[in-house]
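A lone chain, given as structure tokens: the form predicted alone.
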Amino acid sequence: MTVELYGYQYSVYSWIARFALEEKGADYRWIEINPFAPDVPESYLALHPFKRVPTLVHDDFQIYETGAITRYLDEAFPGPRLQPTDPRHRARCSQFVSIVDSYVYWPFVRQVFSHRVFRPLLGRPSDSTEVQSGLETAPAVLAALERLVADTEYLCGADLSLADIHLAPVIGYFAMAEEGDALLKSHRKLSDWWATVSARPAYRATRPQLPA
């Protein structure tokens, strides 16, 4: 059995496809794709045409989009289970991976983590009017995160989920910034549960490592 998954080492979503394989116990070869290069290997087209990451090929099974890849990793995987059986807690294990997708991803990402964090590392200009909008957005979003936090150690209930495994590495990427990390400390039930999500070994073991 042959599992490939083609990622970009930074990317937030190749993270959360790495963090789903390695609490699967899987075992897998990363294959660097920059999907911010001018000549992305047409190979690499032939599989994923959007030309984003990560794509997770298994034998002769190929597969994009991030939220696809997890649940396949858990169906198709042995390993603890990453997906609820209860109906509802299962409807809100999606609820947050659509979530993070949806209202996350933008303004803790690509707009305070990326241009307060990761373009000064980089060297490269950032906008801080894209920080400013993405702070001003974020409150709200933690809100009606705060809301939809079980209270149990995790998202939706006593065990490790999707929905952890999704938001995790959005938060860890958020909270680099100071702002982030300020906003997210105001919010309880959050705070507590990445306390407990951040100290799993299978998220150290799969956080970037950014540049110094």
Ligand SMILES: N[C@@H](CCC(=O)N[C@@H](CS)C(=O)NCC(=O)O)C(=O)O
Contents of the next structure:
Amino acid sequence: MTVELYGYQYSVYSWIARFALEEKGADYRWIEINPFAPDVPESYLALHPFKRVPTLVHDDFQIYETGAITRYLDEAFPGPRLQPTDPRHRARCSQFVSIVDSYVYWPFVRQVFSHRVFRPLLGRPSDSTEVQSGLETAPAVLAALERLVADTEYLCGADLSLADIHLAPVIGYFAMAEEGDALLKSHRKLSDWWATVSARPAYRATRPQLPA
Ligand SMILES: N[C@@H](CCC(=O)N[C@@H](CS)C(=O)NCC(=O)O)C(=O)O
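Okay, that is the form predicted alone; can I get the form predicted in complex with the named molecule now?
Full complex below, order starting with the chain above.
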């Protein structure tokens, strides 16, 4: 059996997939693909026609879209179950994943993290209007998340789930911006959850090493 993850070292979605693999205790081979490069290999475009990362290849099975990858990992691999069995908790878990993709990723990662943290680290030009726009969107997003966080250790119950795995890296990048960290800290339930999930060995082991 071979498991290969095609991803980009700084990509938050690749991080989510790696976090899930680590929590499942699965061995895999990492193949670095920079989806922003002008020369993404044709062989990769054959795997992912939308030129994004990550893509998982498990023997003869290929799959892209991070939410589908992590569900597949959970269902096809041994290790701890990462989806609640209770229908309402399970629905909440899917809801978190969808919220991250639809409403959180862009303002938190592509606007705030990318333009406030990542591009300056690389010495690349950044656009303060993108940071501003992301920070303006963030309070409503955080308030919506705060309302959904369960009164348990993790987002959807007592155990870690795919919801935590999908949201934590996105919050991790957002909180690297001073303003993002301050906004997060003003949401008690999210902050408590964040302290718990970000201390997990699998989260820490998969955290991207950013350029110094
Ligand atoms: N819907 C995709 C989104 C993946 C995605 O946007 N990945 C980013 C890196 S975090 C990417 O490949 N970006 C390349 C681009 O925007 O051109 C998923 O769930 O996997």
